[in-house]
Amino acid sequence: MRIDIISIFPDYLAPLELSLLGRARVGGLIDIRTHDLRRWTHDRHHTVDDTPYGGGAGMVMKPEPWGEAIDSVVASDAPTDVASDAPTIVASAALTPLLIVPSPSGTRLTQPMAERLAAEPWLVLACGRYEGIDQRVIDHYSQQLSVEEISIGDFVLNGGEVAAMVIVEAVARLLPGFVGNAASLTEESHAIGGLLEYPVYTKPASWRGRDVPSVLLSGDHGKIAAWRHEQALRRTAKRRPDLLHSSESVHLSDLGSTLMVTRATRADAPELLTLQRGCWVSEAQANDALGIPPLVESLADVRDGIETWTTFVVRAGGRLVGSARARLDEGCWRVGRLMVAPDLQGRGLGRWLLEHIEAQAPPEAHTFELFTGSRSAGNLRRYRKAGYRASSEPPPEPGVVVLRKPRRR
């Protein structure tokens, strides 16, 4: 692969020299070649910008000193018709490079981004300074050429160069022969499945009080591999929840270490709203029991209830995905409106939110408490499991078991 880069501080650029990069470098697994923009100006100042029109702070990066550039660096590769005042590049597929403009205000730079790029033969990277380069420098070329600006987060820099350098190793380390273990590439953040990378330990096996977990001294590869993934999983919910479709999400079994577990709030109504209309339909048919509380609750209901109640909402993705909510009541914390989005039923995640909602209890709960419809199999077989019983008082009305459990200290 052959990159160019053009600069007005080439100097800048020197780290490519170095580490797994520069032995690439060397190696000939990639040409770098680094260009100064100054080259190509005219005038004793090797002036590159000037004033805005229209007004306002700061410079543009002027198009003359870019145009001559870009042409010389593509032709020095390629044959150019230079009869007119624009010059048509005219060169094979295989010779004709990506232009790329590190900017702000481009497309992200993702993991499959760099995979694509490192797919090219021949890359130009533009790094402008300033207010950035006249915009007219981009449309020109991007009627001859590739062109795609590219920013690496949504953060201003003070010029190109350091973005530049991201994506060049971004792109490079993914080319054949660059990294000693190509398995390694398939291991870390942003790879197959784009989950970031889980936590990994080397010796000692102790650490200053902290031992490294369990099963990765195991020898056990089926489980070593399990809990990576699920610890990938848990560590993507946390940090970059929007990375994971909400159906992923929800595989962890320790939602609570996540912040996409958070008390209701009243802005959340409208949401829980929809929830639980969708949740309790299939209830209603199992009990024939199309009045019951949560499908004809009113919008202004569900806000009381945030009020009045102590309720924790599940986001995956944004999305709001599962609500619990309790209140004590003579030393009995009552758990109420247990609920998962109906396509997310199934996975663990209605008994974990029934794990974290009796962790909320207060020091004085002595028992949980909780009712659900006698002709709703699946919630007695689920909540039976979980240690509840039928209690012997009658239910507060016809169709529905009250269910107890002792709290454990």
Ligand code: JQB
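Computed from a prediction, not measured in an experiment: that's the story for all the values here. Numbering follows the first chain given and starts at 1. Under this definition, the rigid core comprises the largest set of C-alpha atoms superposing within 1.5 Å between the forms. What changes on going to the form predicted in complex with this ligand:
If you fit the rigid core between the two forms, you'll see the Cα of A269 move by 2 angstroms or more. With the core held fixed, K223 shows a CA shift of 2 Å or greater between the two forms.
For A359, a C-alpha deviation of 2 angstroms or more is recorded between the two forms after rigid-core alignment.
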Given for the second form:
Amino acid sequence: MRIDIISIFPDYLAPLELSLLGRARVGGLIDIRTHDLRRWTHDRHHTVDDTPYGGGAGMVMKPEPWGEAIDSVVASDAPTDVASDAPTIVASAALTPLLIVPSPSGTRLTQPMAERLAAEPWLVLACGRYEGIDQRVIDHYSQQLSVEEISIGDFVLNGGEVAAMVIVEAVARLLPGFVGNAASLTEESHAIGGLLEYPVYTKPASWRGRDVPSVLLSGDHGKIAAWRHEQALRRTAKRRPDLLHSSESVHLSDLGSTLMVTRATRADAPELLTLQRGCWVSEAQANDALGIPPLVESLADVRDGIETWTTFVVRAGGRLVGSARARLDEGCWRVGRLMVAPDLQGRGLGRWLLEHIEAQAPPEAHTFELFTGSRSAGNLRRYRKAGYRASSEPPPEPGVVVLRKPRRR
Ligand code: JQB
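In place of the form predicted alone, output the structure of the form predicted in complex with this ligand.
First the chain shown before, then all remaining chains and molecules of the complex.
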């Protein structure tokens, strides 16, 4: 990956040469080039700022040096794939960078965003100072490049340099082959179900009168995993309650992107209707039941469903790709409408959704229940594998099997 950074303080960016980033640089994984904006000024004082139109405090960065700087960087040699020996001459003509402008009013940097940026071949970061860069620079380049204004957090910095370093570090460590990234990346905060990390300990077992929690010395890995999950939940509830309930991000191997799981709202109804129609056709065919509710419901029915059931939707990027719902009925947590987009089936998302909806059951629930068509062989096998068994109860309608599983605590 090539990264160009333009700033009036290129010396601030020197730390990028050091440490792990420095090694990745030496190894040819990233090609970082810093540029002094003043190179593209033409007056004796190398002026880059002027007073704001409309008045107000401070100075604004003039558009002309930025225009010349970005034009020059964009027109410079396209990234060469330093990691391989392949000459890159022909492909270089079409390459344009993604232009990133750190800004306190940008979109918040998140781990999924860093993952998306890590897939880009070329980033150009434009570090502003003073009150920021004349808006026309961003508007102009938006017409010819992808431009993203990004904020690293809800606090105010003096300029974009430190933010640029944060962005570069968050992105660079995700590049395949980056030192030490293989094992630990998927285990991290934001990569595991949207919870904060559990506390960690090392030797000695006792330090200044404080003992390592004994469960960690027990050798019982089931108990250790449960304790860590509980600690992570507790921390998250205390420090980042916004991460609980509202949304959870999951990473399933093979799905390629981070999935967001949220409680469904009325606004999800149109897409949910489309997804359920697509998902229930094969079920209807297998059971000779073209009139089944998921296929014939109206948009208003789906909206009502969202309001009367605990419904979750899963999104990959912006696309709604899965859903499940449940509600309590006399101690029974009735699960229904478990669906996964046809092109994403067979990768564990349905199983994950079933576990997720089971985990939402209120304390009163003693049994999980769901039903499927008696000729839906695939569903019957998957539910059996998840611990469900046919119940002796009479089915709610002919052609349907009710499946149950006692809740385990
Ligand atoms: C000038 C920056 C940040 C870039 C990120 C973040 O522009 C301003 N507006 C109001 C107050 C201060 C500034 C100073 N400033 C360029 C510039 C601040 C980025 C920035 C940022 N990314 N906070 N501040 N999270």
